[in-house]
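The chain below stands alone and is given in structure tokens; this is the form predicted alone.
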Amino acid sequence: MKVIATYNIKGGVGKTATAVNIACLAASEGYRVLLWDLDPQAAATFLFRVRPKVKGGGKALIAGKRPVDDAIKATDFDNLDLLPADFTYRHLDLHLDSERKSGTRLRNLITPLRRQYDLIVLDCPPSISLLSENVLQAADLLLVPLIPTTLSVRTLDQLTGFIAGFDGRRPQILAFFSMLDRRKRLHTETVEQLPAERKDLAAAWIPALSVIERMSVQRAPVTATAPRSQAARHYRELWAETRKRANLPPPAAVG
């Protein structure tokens, strides 16, 4: 089993859209996939038409009073399950802090799921926190959406520095340009310059397209509703690169 987290310190960069489409693509290829929506805003949960509610809330999950298995919901897509968000997740740092070995609690919770899933995708809220440390301990790969602007690139530098100084398990980073608009000069300049400076930048990128924004209206991944669209093609390219970087075997080999 591999664990991929869509993560960025900065919000509004396309983490949820990436998590939802990557999870859907992996499931369509035959991987058994679980998407855990860790963001109390519950965007991924909304997109999959699942109620954002976990009995007992985040505290029950973290404390082990509610088995993770019991909170998992099926989606409308074969091979794809969802562990929904809950508004109480806004207190996850507090709940984690009250546990022994608080930095590895998330990893310990998902480890028993290895028999059920080939891939777990974590859709993470924007922050540097105890939950972030748990994500770093649990994930094999951080998939980092990056809007091609100065401030967004700065957050990638901050994240890289945070991981470099992290006293624990260090996941790989795969950053990629998100919401790319080549009509904007700054976007074009950043896309041309940054790849020469970083080896953790994907060749795949996601354009700024209205069909991606309309996911919230249709409440489904764009790779499912518009599989022949430009957006879907870019997500497929990103998924292929992500799968390779995470060293995820073919579904038959995994299962």
Contents of the next structure:
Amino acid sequence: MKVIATYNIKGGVGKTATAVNIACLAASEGYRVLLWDLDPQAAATFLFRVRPKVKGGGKALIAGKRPVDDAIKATDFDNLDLLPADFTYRHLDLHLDSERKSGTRLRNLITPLRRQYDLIVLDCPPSISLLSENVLQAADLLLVPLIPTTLSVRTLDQLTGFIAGFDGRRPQILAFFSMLDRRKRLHTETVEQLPAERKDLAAAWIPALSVIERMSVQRAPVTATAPRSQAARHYRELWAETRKRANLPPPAAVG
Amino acid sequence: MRLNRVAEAAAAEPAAAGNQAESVKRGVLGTTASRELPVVLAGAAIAEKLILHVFLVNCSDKAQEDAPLLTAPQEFVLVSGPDRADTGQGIPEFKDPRFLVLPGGRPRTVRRTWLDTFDWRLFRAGLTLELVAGRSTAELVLTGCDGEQVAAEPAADPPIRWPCRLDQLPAGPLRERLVPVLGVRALLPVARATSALAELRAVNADEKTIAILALDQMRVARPAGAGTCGAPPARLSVRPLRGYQAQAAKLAAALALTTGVDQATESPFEAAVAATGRRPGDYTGKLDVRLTGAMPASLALGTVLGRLFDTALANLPGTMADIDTEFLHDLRVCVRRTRSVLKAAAPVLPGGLLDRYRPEFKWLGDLTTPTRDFDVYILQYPAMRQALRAASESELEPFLHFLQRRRAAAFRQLVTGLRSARFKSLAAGWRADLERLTSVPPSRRYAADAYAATTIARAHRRVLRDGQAITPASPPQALHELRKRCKELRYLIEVFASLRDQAEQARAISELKTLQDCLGEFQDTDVQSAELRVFANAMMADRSAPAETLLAMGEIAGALAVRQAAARQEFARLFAGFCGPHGRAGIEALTKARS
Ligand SMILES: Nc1ncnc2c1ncn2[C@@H]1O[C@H](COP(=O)(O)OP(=O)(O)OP(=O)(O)O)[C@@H](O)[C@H]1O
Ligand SMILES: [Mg+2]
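Taking the form predicted alone as the starting point, write out the structure of the form predicted in complex with its partner chain.
Full assembly next; the chain just shown is listed first.
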């Protein structure tokens, strides 16, 4: 089993859009996938039409008072389950902090799910916090959406630096350009100025497209509602690169 | 992908409560009409009626903590046809609809073939094996009692031809699971059908699917020839989704209250078999006749002989088509049982009848022996090959080919015999005479119970007498004869089983069985070592084997000799037990008339 987290300190960069589409594509290929919506805003949960409610809230879940298993919901897609967000997740840092091994709590919570799933996707809220540390400890790969501005590249460098200084497991980083708009000069310039051979930057990128924005109206991933669209094609390329980088064996061989 | 959100994206705009029913209706018809599947249309028509009503059920999707959960699919049948007006009625109507049913995946048609052995070994083991074939895919699926999947295996390429022996199935976990259940038996199609499948989704107010409603309209194929022989009522199964089991339970409860919707009492497999006019488990190699003690003995014997003859004939086509070795085996058992009954029947059945048929059944038995002997060899071949110490496995191979050639020749003779005028007149005459036997007023001399007691007692005495005469110096033939006496006793016990106490019966059989197994081992090893010499000579003469093969066969002869000596020693010990007070009492319990 592999754990992939969509992660960025900044908000509104396409973390959720990426998480839901990646999860959906993996499931359609036959991987057994669980998407955990860790963001109290519950954007991913809403997209799958699931009620943002976890019995006992984040506290019971983190404390292990309620099994993670019981909170899982089937989505409307084969092989794809969801662990919904709950409004109480806004206190997740507090709950984590009251645990003994607070930094690896998330990892310990998902370990028992290894037998049920081939892939766990974590959709993270924007921040640096105890939750972020938990995500870094749990994830094999961080998928980092970057909006192409000079600032965003600095963000990536900061993140790389942060992880390098992080003692514990260090996840791989795969950043990609998100919401790229070819009509914006700043976007094209940033992309061109960046050395192409940066190992932590994916070749695949996600254009800014209104179909992606409209996912919140349709309440379904664009890769499922419009599999032949340009958006879906870009997500498929990103997924292919992600899968390779995360070293995920083909679905038949995972166990 | 399970669901076709694309198709529904257009219909997904939140409809006002009043015209939701309308949009559902359009949805169902829209999906089916485009596929030109008349069967699905009929099924969908029923479902549509249902939907319009189910949709009114007040099932809040907020589940209570302790609400009942639907943890496995629940199956219903739609008992009324699509034209019945009251379908879908009976559900209490509520003002606050919370569930809606939308079309799910695309309707499709699959061809289904259920498989089992001739004697229903899978069914008896609580298993169902089904080949499900779509347009370009095919899968073998093995399920357990509750419909849970035990194993599955793709089976499209190359397509499997039926009947099929285990070694012709694709290797894998499914085959491994079947090995201990099927033994040497081949798989045969027991029913074929086509199913038109459609999926509907029950959704909540957010249009999140909370359960799948799977509709299955089956047409069962005529066992022989073309066309269908029946269409069992359409099935509707409610499949819960993880995290929504409480809602699915409510939906199922609502469906259960609906007119025209019944809980399914049989599986699709049972329904399909029933449509062909059969019943799973309707064949057994066991002699299951019900006799009464007061019945005249001649009538009892007539009944038993009639049943044995039915079973023999049931195994005839499979024997001649050489589907698996068990057909011939069961046929032989019937013939041997018949001969044992005839042998003991002198006081009850007309002398003319016995004089005519005893030689005929001996002929039939002898006709089947050579093929069976080679079958036994070939079945034991893998074990023989494994037991080789000095020789390599490949050196023995020419021996297998020799056995297979001889077996083929013996089998041709067998088929010729079974097609002969002699066999035909035996079969026709026997049937007619048996009928006469059971219709003519029987001789009143014996009631079945008293007759059973005396014949079993006599057969038992013979076993004791012959066995006690055996000394370490007796020739093997003496033990072979004793084996025959034991078989006669065993068959008589089985023939009259329904007249005796189950427990006493079981004890007597187990008493006898250990002795029989030992005598069987002794005779098999004796006969086989003698035959091995004959085979070796024949193989030398026709130069069909190199010296290495003959050496390997020598090893087998050695192993047989060791087994034979062990069996002989074992016999002395077992027979002493059989003659002892405990052993005697076991059989003698059956020799007391009840009335
Ligand atoms: N490639 C894209 N093209 C156009 N719009 C996009 C694209 N990706 C995301 N959006 C839109 O941008 C907004 C933010 O996206 P998203 O929710 O995926 O980001 P996020 O990083 O998860 O945000 P948050 O930090 O709030 O969790 C959403 O309205 C989404 O529909
Ligand atoms: Mg988000």
